[in-house]
Amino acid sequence: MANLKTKLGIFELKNPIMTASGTFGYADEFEDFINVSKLGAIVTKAISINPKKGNTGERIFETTAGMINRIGLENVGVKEFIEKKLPVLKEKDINFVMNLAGSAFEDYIEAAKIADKNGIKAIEVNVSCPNVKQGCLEFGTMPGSLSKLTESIRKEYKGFLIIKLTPNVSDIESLALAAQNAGADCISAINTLKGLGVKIEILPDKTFKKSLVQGGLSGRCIKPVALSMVKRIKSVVKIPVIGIGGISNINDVLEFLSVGADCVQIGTENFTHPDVCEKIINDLDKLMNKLNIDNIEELKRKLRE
């Protein structure tokens, strides 16, 4: 068997394949399908202070190769999160990153400051959600803003701290840098890009009926740009970068190891095949045996040589 073992600094993971926040509920929804504790990690759904119902309305949109939601971080909040959530997930023995989204700064002051007392590992903080009217992708597209907030976080929240990055940018590398010299311990990138839908039907009278989704758009469509963006970020950073974006299978989690990833999130994907992490894990397995690679780390060199 490989040594599929993976270090993000202090934290460590059993397998670099991860699941992406939103796609994945809070693990236990997942049981039916897969072992979800074989996974590296899951990250929950967003997590803010008070409960949010998410926007109204069409909230799923499929396009070619992906999908466009606008959930609109929908969640049962930090409180039931904590008395609810945490202990199924802590009784079950399933590695997880505690995703923080917030409308105001304070928010997620407040929501590092309980991770911090409730003794959660890592958290990942969402600074780049394009479907949410306040919040989030504020804070994430001016490096100065984010240093802030990530610094004040880092004063609070003595964990592993990962911040989201937003691909609705010109200069990703600034923001990069930003939360790394403010305290970040790891970056994650991409979070969704900004899309619409339109979906166009002909009425029985001859006129037409026309609907929008705008929202963020995910899927193996936005691959190119997630390499992209995760090669660009690792040409700068010194600390580790989880990749994310259209990943569906064992080459494209190699492609992302390939151009500096040092493990992965899998998001939109699971939505149509559930065991898509389990499956990947084994392939992984599979692989690096035939190859006779003993673990990550020497994976990653011969993939970057």
The other form holds:
Amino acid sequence: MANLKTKLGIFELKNPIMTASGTFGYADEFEDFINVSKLGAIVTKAISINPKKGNTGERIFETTAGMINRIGLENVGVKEFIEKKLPVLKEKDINFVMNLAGSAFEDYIEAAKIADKNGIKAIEVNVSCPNVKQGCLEFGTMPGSLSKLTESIRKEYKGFLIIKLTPNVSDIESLALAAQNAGADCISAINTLKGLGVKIEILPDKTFKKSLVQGGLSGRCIKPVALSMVKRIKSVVKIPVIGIGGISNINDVLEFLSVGADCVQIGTENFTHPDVCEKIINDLDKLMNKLNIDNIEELKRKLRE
Amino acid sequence: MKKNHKGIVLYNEKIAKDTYKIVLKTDMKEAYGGQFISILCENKTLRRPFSIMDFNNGEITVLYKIKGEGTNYIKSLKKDDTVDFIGAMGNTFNYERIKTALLIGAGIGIAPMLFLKKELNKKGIKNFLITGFKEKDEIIEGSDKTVIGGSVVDYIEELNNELKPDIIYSCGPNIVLKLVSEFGIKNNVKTEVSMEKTMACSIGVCRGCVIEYKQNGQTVNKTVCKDGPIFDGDKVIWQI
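Next up, the form predicted together with the partner chain in place of the form predicted alone?
The complete assembly is shown below, putting the previous chain first.
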């Protein structure tokens, strides 16, 4: 048995395989498919200070090798998460990261305080949300606002702080640096890419019917973008990087580790194959045994040689 | 019980215009009327959900209509091919304390109605299934009454007066379900409808397939895949 243990600073994982926010709920639903406690960690669905109902209308659009979603961060809110979901995660001994979303600085800070008070070991901050008080610009698109947000959360939260970067920017390096320099412990990348799904139907009366779904693109099609972003981020930061984007098998995991990821998150593929994470963990173990690689650090080193 | 399964194709044939029936031999232990399975289709990110039409000792029957790449893939499957699917997903029709039921299916919406009818017959619950199809060559067999063209909804009043059902179950396009639900409210008959919406996960985590629903005086989101697909018709907030 190879040792798959992965250390992201003070946050320890059984293995480098995590699930991405929004694709794994709060874990219990997946017990019908895999042994959830085998995962490195799960990242919860984004949690906001108040419950959110999300968007109305069509929320899902399938694309070639991927999908677009516009769920709108529907979630139970931090209070219910702490009361109802947290005890289940703890009881089942599931290693988890709480994902936070907000529409104002205060929302994030409030949620971070609650996470801190409840001894939550790690949080991942979704900075792709629009800042409603400042023209709805996303927090994570300007180094200045990202820096301020990270710094404010850092002051209130002592645990492991992950900033999840959006790829919808021109200069990912400066954002990664802003997060690191403001006190983030880790960067995860990437969040979804902005995309538009268009469906045109021809009706019996010879007119067109057009349906549009504007949202976040995810799935296998975004992997090359994610790999490029991870490589660029890793070239400027010293803190650990979690690679996310289009991972569906062990080869994809190796690709991310080889360009600088310290571990990975698997998202959309959980919908296609609900048992994919467990399969990848098993495959990784087998591969490392076959290649006589003892641990993840050695694997990363060899992949990066 | 794990819900990921492999099924072996026993039968996969055309039964009506653009409509196919596939029977899978599986290790699934149980399934009930109203539930669905989600089939993995080659090169597709999202699984395709289908109401179960019959379940017998692990043998699952579903109907599908050719819509695009996903269903064309299913159509291409040959006898003895393997199918990756998850199930049985979702909730079930409720027939506790029901003595008489009216079942209404529109088009391929007949599928869960046939499974339900079988369950009701087993329980000795009196029932009547009416289905409607646009054209003659689209007819799927198994109903007590089949109507072609027009709307199946036009027959509710007459059947309701005749049967005096405790409940009306329905599956079909949203407009049919909405009309059935409105009839139920107006005539004080309980209704249960089987809903459909584009799903991503099929298991209740992604919140991609939500509908608005009345619960305890509030409007809440319900997932079609996990909270449904069967809902009380009078509580659904229709978007059409």
